[in-house]
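Only one chain comes next, encoded as structure tokens, the form predicted on its own.
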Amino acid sequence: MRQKLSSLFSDYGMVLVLALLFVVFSLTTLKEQTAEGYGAGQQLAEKALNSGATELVLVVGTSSEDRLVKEGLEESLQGKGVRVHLIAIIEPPKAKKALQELASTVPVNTLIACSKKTGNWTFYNRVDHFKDSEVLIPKNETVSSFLKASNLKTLPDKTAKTAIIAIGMTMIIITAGIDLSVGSLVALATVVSTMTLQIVFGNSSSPVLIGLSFLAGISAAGFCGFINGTLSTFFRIPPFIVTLAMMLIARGLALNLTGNRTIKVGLPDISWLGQMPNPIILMILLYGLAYFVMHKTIFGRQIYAIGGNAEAARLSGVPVKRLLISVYTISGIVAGIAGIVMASELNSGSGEFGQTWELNVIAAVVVGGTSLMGGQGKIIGTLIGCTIIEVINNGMNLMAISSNTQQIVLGCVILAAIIVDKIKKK
């Protein structure tokens, strides 16, 4: 029985931890707040139906939340015999004018429904035609900020870039190595790609030239990864020292190239890669490829062999040096891919991007079950680990925990993961 429980925790422990975090943050972020989005629209529709109204004026802003209010109300009233007159304007004076113009087309004292934002406007009953109209405003309800659709939608997008970098980091840590330079390589990739597009290609909107610019950024990061692998294998310099030096070199190079400023591209055409759900799709494709490589190919099995015992692997005919160089190069490439996703998302490049990302990535890989001693780890476990770290960060932000305390929590999470790994080995 004990062995079965141990096996169950080993295989599904991280999934259980993730589920527990969802429960904890769902409960700790419960608070009374005005309903927003789609739910607010459904609430307003229910009030309108209960009042017996046949016509309704809906006053909303132009934000994404207000658009969801409109969708929720219209879908809830569909086929219920209630006609909706829409006023979607962000400025109160224009909304008042639109309400006055609508007066001639609707019955006197027609019901008015508002979103959370437009419900604060006070002119509704000062328009003669609507002076006795009932104004419906979303009521307060106890909801979890963590479970709000607007928050949950951001989690996969925020996880994507860290998870992409973590693919290379997982391979490196399985070989008993480390890469501290990935955050700086993200910054370097954003700078090289945006400067190539701006200076070499003259801010061209050609998809081919944009693609070549992105390729330049990925290549720069991949070359730095190649240098990391070469120095740590042929010169026998500990990976910690090599990648620490590269972290400083790549960051300094990115800052010098930009003159400590942000390179603004200003081309909507490069934004497609950073828009939802493209980073998530890219992440899934890369994880599918990484899973195949690590579990179905000789290359993947040799990586595990090096982590288990590098000397034994060498004596068995495994090209240890060549593989280690390849693994560090892959780490640089995936950091570069995360960099171009960031450049696309922000339409800019900067030497300041990616700071301390290496800590989050290492934490995610360790939490995902990859042993810092090498030889053990799973790609899917890393993806779960990335989600756990992002959920923790997101939950702490919603709870308004200070950044200093968040660093303490992250450090404790890493220590806990290492202790669990040691216990499992025993």
Second form
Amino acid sequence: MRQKLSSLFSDYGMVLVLALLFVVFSLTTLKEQTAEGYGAGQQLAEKALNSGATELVLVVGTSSEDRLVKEGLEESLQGKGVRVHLIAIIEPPKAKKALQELASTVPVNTLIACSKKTGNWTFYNRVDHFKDSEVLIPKNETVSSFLKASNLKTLPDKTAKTAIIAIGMTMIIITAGIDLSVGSLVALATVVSTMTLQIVFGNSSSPVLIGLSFLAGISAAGFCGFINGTLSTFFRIPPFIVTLAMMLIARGLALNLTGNRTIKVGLPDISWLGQMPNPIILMILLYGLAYFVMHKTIFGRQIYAIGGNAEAARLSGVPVKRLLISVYTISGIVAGIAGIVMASELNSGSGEFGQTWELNVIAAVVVGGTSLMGGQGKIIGTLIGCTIIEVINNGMNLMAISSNTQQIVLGCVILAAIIVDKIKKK
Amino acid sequence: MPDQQKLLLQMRGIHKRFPGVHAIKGIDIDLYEGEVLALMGENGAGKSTLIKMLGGAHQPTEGTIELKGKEITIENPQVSQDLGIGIIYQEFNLIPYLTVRENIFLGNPKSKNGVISKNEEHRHAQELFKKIGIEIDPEVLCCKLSTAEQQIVEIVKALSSEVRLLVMDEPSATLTPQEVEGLFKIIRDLKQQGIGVIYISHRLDEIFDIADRVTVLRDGEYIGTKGINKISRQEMIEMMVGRKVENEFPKHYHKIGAPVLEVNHIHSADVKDVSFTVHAGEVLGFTGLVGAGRTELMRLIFGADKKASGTIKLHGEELNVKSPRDAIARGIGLLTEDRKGQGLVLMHSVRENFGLPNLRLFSKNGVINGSEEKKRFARHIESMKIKIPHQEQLAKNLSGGNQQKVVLAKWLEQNCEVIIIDEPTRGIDVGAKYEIYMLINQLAEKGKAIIMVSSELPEVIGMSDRIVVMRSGEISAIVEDAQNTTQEILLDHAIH
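For comparison with the form predicted on its own, kindly provide the form predicted in complex with the partner chain.
What follows is the entire complex, opening with the chain shown before.
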């Protein structure tokens, strides 16, 4: 047991780093939430969202303080699909009457939100229609904005796409290669899939045709990956150069296809894949598959061997060229999958999507402990690496650190990861 | 003889402790001016650590070093160089895309105001080459030189600064007998100039040829020092191994079977019209000078390089081998001469290395059965007595002998009928050599056809049934009776 734990830490020391980051950001984003004014409105909105309400009755007074509460709530709820019914009256009896009048237009036991002042009133649950309504009253409390459920929920959402791409990148880096074209392949996949749906299938809403257009996007990216692999193995061009060229070609192609426009898909049907938690489920499935392939199959073992010593692998009968082509194709395919997730999420395709993603993905793989020299690395480490980078980005956003400084911090994190790795190997 | 000579280097009570390892346990070394001291010992005896102390890469934990009667501390390589200690490490430290001149003066360039004076360097380099009587153009790129020439450049590099003491770690490992003779001529010249030489080699013949005295180490301990005239080959081996050694080459002769592999008129850039046959149970020795095309020929047979023409038959059936993958599928295995560079994935575990060519034998639909792999490898560990703490040990942490056994296990699991072993005991110490020879015997007894490529003539003579001698890509002779041939006969075929 103890040995297992220690090997877990040495293999995935990054888990500790991640835990540490959670603690640090939880503490640094602690904020005093006031029960008055604009902040109170935000607090109410947050609580309302957490309770999953789609309608609420807001009861406030007429003071300027209470007007701020109203503004805070309304602005925080904007675009979140919650209907707000306002009662802004200073005397309780009149307010009660207004509430009774509302009963005919809102569902039974609709959530009621109050300001600090109107929270002192006691009649709410005495109105029949609101007998079991929850009554939200703003409080003075200290909350970590990082640990808030609403924030934590956004984390995996953002991680999913880069993490999916990072699967292919990890495999490639384990073979001592690199793939700079993944960001462009994401864009190409969004463009090809949305254009296929619009032009070839005439904006059909049939799930089969949507599926086919997604497949077209993935295939386009996969084909580019196949070209990467073929050129770098048969002409012995360093993958850095081949994929750099492909990065330009695919990006240019995607922009040309769309004529620099964003392809908007009118029908909401394709947004299914991009809705939470579907990208996460997809990501977990893909990681499960990748873990199995890398650690349990001949294919995986041979990929490690190629990265460790390509000549020794070849002399042991490993089909080096064929495997390298497969790995680059896989990288293209997973970039394509990330692309269709993105197209689905945004209901659109564009040649501008996925800019500089390759760098984030490479950074995540390196932070996850995969050696750029090849032969060593773990697929789960990459997932942790992706999460670490996302957590750092998110935490810094919450701390209101400027994006310039964020870049500096991220650069330092990558350097630190590599130095730690070097020290560990000594 | 040492009595009349001046003491150059004196190391007393040297200890070196690394975390968890007591690598050197009280070693004394004396070196006189104009003397060659052979430092002998198996791998892991502490020779390299000792040399690294002289080179400034390590510092002794205990003990004193005196140079010409003055106590010194060698903190770093620069100090070592300034003291006049030149070290030629086993692995060459030449930069391939720099010229010979640039490599020689890399550490201490001849310059004026920070600008390198090319003419000055060129003149100095030519002088040095003249001094040792070998002509190499200082303006040639090092990657264009032969191994022997690179070795000479290393020596010249060491001599480019004022050297009083020269350490050579296995300088002959990649040289042919002829080139070794050239090297010895240089060493004798250096002796004349009063330079003290510490010489390390696994080849006993050389030691008796060049050394004045021998110091033997074993497991980091000092075993003893003897004058070269006062010790026999047998005694030296016993000092190194620490027990009685019966027979250096334990060859078993037995009945040879039917032809297994027939090679007919095979041709490539480096190999010219080569034909030969190996039989079941036979050890066919291949020898010749470096560059004679032996390794290249083996790579053709194994499908690692493309042949231009010619046929290869296995049991009378023609083989169409396009890649090592094909060769392995037909039952041919190759143990490369460059074990670390081509035979093993050093950063991976020995189990994974063992598994690499054999994965299909213990997997289903591409999924590896890990426990079966372990079980099969365990059988080889047992039968070959591979010394490893566990199967997850990294290949790079193994001694040469154990590494060779792991590579052999790879091919035995494949049940190869033809096993090609290129330099079976290169970089392997005396004790482990014996075990490798015994394994070759066992394989031959089982009826395997074995091709053994070796530059060490005693080994070829001692272990082969028949011997093929190659010269510039061709077969110059096939010696049918290996038992009754001599090194001179083989050399004669190899050179003329």
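Residue numbers count along the first chain shown, from 1. Definition used throughout: the rigid core is the maximal C-alpha set that superposes within 1.5 Å between two forms. Note that the structure is a prediction, hence the values are computed from the model and not measured.
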Compare the position of the CA of residue 376 between these two forms after a rigid core fit and state whether the shift reaches 2 Å. no
Once the two forms are fit on the core, has residue 259 moved its CA by at least 2 Å between these two forms? no
Quick one: core overlaid, is residue 212 moving 2 Å or more at the Cα between these two forms? no
Inter-form CA displacement between these two forms at residue 112 - rigid core frame, Å: 7.6
After superposing on the rigid core, what is the C-alpha displacement of residue 141 between these two forms, in Å? 2.9
